[in-house]
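Presented as structure tokens, the chain that follows is alone, the form predicted on its own.
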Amino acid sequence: MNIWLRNPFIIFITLFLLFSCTKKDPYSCISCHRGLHPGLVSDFENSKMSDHFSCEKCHGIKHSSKKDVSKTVLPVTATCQNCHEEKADQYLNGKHSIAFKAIESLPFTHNQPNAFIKGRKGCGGCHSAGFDKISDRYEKNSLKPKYGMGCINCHTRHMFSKKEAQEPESCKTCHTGFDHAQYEMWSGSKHGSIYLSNRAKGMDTKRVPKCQTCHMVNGNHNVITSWGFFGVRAFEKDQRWANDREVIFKSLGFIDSEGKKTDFYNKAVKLKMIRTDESEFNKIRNSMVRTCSKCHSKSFVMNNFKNTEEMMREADKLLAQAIREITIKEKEIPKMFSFYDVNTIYQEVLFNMFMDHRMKSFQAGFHMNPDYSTWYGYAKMKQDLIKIKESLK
């Protein structure tokens, strides 16, 4: 027998070197982070990344003692590229990646305390979706290196659990309240309804989609929709219609009172907050046709696309009205990405208008919603116009 197998010393020494270098115990990572972070550890012992990986594989081998934590390396979305190649490509490319600069860009983000937007208290904190795609000036104040990893949002550090991202409450965080209230609308549509109810009761969950089902075939991680979040876009058939978007263009800045595209307008393009190409957005829009084609017919689909979309021309007429009788009485167009920050009431009841009422009017259309896009939507978008009207006596 090997003189290496029949000494009890070296067999014990290499059991122990074995076992205390394994991915469970790099550096002493986890006996020591054991007693400081109990659930990170918990967490990360029982995913499946733990199976693969060890800390350094995220963290790098700088820090490994309390003297030297700031040499910890934090992950971006960079890292989880190394292993998750096409996942992260799809996610760089699509509307999340961007979600700090699109906050970035609107005036009204830099009138808001630190705490509101990079303290994460308020937009900043679902936004921080984009940290790490954003500008040196936020990585000499340690913003990059601290939030800047996009992948914990739906998948949640240290399980990284892709069963917990591929539930509808994983879109909850962000995608819910005032101006994007789209779990509420699924989660009281009939799509909703029987999902929830027949995941409580242990039943099959796959005869209805959830938000991943329409909004990432296949787990396609790019997340773009045709109309975007604003539901706006630069070209339009029905004269009404264009002459309505037009007036909102100009209160959005997007062009100037003679009709001219501004350099927001160009900045607004590239983060995708406007539509611009009729090709891109008819690909799109029939990919998602094909996908709810998979349980309705197509006549049904298209259908509703079409009566959601007449929804959001008629939310437009409301918007357009209001903006044209504020600008009758102030001789000039009210800016609606000012937001909160305004001085009237009915420039106050014109944001609601345009952020909260006019987004459920569709958002609701299409999430199947149709109390939403009554209650919360259409009708007080009618209601906000009288308003206006007698503010402005």
Contents of the next structure:
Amino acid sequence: MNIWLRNPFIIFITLFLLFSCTKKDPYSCISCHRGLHPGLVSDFENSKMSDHFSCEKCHGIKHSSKKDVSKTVLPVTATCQNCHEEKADQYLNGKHSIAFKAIESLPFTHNQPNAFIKGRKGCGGCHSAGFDKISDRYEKNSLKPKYGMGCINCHTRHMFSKKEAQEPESCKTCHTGFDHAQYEMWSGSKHGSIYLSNRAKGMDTKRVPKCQTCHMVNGNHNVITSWGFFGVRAFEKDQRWANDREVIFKSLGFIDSEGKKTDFYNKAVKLKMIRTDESEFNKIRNSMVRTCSKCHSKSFVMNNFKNTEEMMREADKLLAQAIREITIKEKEIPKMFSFYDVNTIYQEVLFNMFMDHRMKSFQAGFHMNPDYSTWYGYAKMKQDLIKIKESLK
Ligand code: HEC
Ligand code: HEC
Ligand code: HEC
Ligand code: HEC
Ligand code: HEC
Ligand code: HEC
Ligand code: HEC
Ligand code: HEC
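Can you now output the form predicted together with ligand HEC? The one shown was the form predicted on its own.
Once more the chain from above appears, this time first in line as the rest of the complex follows.
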């Protein structure tokens, strides 16, 4: 008789091994892919999810060889939502999930080279979130990139790590640079410099906040702030500020020269680029104040908000003045949203005044970085105004 059949122990072990292999990788995805890209497979094997299932849970089973690769499915938010309903629902109610819709909504996006959008070398690189249905991804003639989905912006493939996402560097690739230098502002602030130096020494980092402490309280994936990126809201009690904002709204194309709301305004409200709901604004603000109040007095915190908003008002005053000067010369309101597709020096300076310097003057206020508020923000706006006046002569 065969030695295999004679020894029940060997039979047991063999069956067990066979069973556990097929259970872990029933479609041989891993065994074939290990030879193709071992780095990818070892990341997945180091992820917590690999204890529970294999590749097919996200990519389907329609492809199983070199010849049918095109049948593979690339996952979308809904794929993760099947098992992580709460996180996905929160995420879908927040700002990240509409990042692609935001760039699509701008009138000039279609002038950008396609590689910038679909190829993810520019706007599309940071804004590729927003595929909720598999069909979104494969929409014909769509501007949407083939690769890129929202959850991996912080839980990188194929480790999908919670720990990695909890570090401020997971936000850095996007929240950096020209018009949203939050990483630089935070890392240079007292909060950031204490965090980074304590982390490097293995000391307690919890005494200071990182991005997630303030923007993802208790791991909430509904990420949104009161003012938002552009720092424009439709309601304003201060009449002078409201007048300046009206000029800015006209230049952004939100209202026409007669003050009527445009189609772009309606899109921008839907995507929450403009904040119109005062009670929602206050609700988000109050929750932020509660977070700060874990470590500071309420009056210290409110003082910080009050002063930042005063900075915004001063910055808007300069921006509106620049727009008014150009309007007198051109007899027409300059279009600020044309990005770098402009013909004159003063339009180019105006764009930078809005996108670069005005942003820094208030974003740095919210992120406690006096250097950015002053020298890269308000002071530059003053310079911009001089340049605009000079080039209008
Ligand atoms: C016989 C080998 C083999 C098996 C088995 C196999 N694959 Fe692949 N797979 C490939 C090859 C080859 C490619 C193309 C790789 C390349 O472009 O470098 C590929 C590509 C892919 C891609 C990338 C598609 C893209 O558009 O970038 C995914 C995802 C994928 N496979 C998932 C799976 C899953 C899930 C299974 C199991 C159900 C599986 N594979 C089984 C060989 C295999
Ligand atoms: C079939 C169900 C299923 C799907 C689909 C799924 N997950 Fe998971 N995920 C799990 C399970 C189960 C765990 C818990 C693993 C553990 O703690 O042992 C987990 C854990 C995680 C974690 C925490 C890992 C850690 O380090 O603690 C993250 C992050 C995560 N998944 C992200 C995703 C993303 C992103 C997607 C979509 C691309 C996704 N998951 C799709 C079942 C799933
Ligand atoms: C480095 C990454 C990155 C690149 C490249 C990038 N963006 Fe963004 N974009 C962001 C981030 C981060 C935000 C949110 C910033 C904030 O709220 O302060 C944002 C916000 C926006 C918003 C505002 C969304 C809203 O609802 O308030 C628009 C519109 C936008 N970007 C358009 C573009 C366009 C168009 C391009 C290409 C010309 C582009 N972005 C390139 C990262 C990027
Ligand atoms: C929890 C869900 C999940 C599992 C499980 C998973 N993937 Fe992926 N995979 C993704 C996501 C998300 C992307 C990124 C899609 C994109 O770029 O839009 C991706 C992309 C890919 C790509 C193309 C991009 C690249 O980096 O090359 C390949 C190849 C791939 N996966 C192979 C695999 C293989 C092989 C396995 C099993 C070892 C696996 N995946 C398991 C979610 C998963
Ligand atoms: C902006 C960054 C970011 C994005 C985008 C993001 N996550 Fe997370 N995720 C985090 C952070 C940070 C944590 C850790 C939260 C905490 O400290 O409890 C986390 C935790 C998780 C966990 C672990 C929950 C637990 O406590 O065990 C899961 C599961 C998860 N995310 C799934 C997802 C899914 C699914 C998506 C896409 C729908 C997604 N995440 C998108 C940053 C992000
Ligand atoms: C101490 C808390 C705190 C920390 C830490 C923090 N932020 Fe903020 N952040 C704020 C506040 C407050 C606002 C403005 C909220 C409002 O509109 O009322 C804000 C606003 C934002 C905005 C909207 C545009 C803007 O800048 O005003 C983005 C995007 C943002 N933060 C990203 C980040 C990122 C990325 C990090 C980490 C590098 C970070 N934040 C760290 C408190 C914080
Ligand atoms: C892949 C790029 C990317 C990464 C990584 C990323 N973000 Fe964002 N974030 C964006 C874009 C793009 C937007 C603007 C989306 C929109 O409003 O349409 C945004 C918006 C935000 C906003 C909302 C601003 C508003 O309008 O109210 C906050 C706050 C924010 N991100 C914080 C974070 C934090 C914290 C992390 C890290 C845990 C992070 N982000 C990681 C690209 C990214
Ligand atoms: C986890 C605790 C923690 C949270 C949450 C926190 N801070 Fe801080 N903050 C600190 C510590 C510690 C310092 C460093 C103290 C110092 O500079 O003397 C600091 C410093 C500051 C400073 C600069 C120091 C100064 O005296 O001018 C400001 C401003 C500030 N925080 C405002 C805020 C605001 C506003 C929020 C909420 C948006 C906030 N902090 C959230 C712990 C925290």
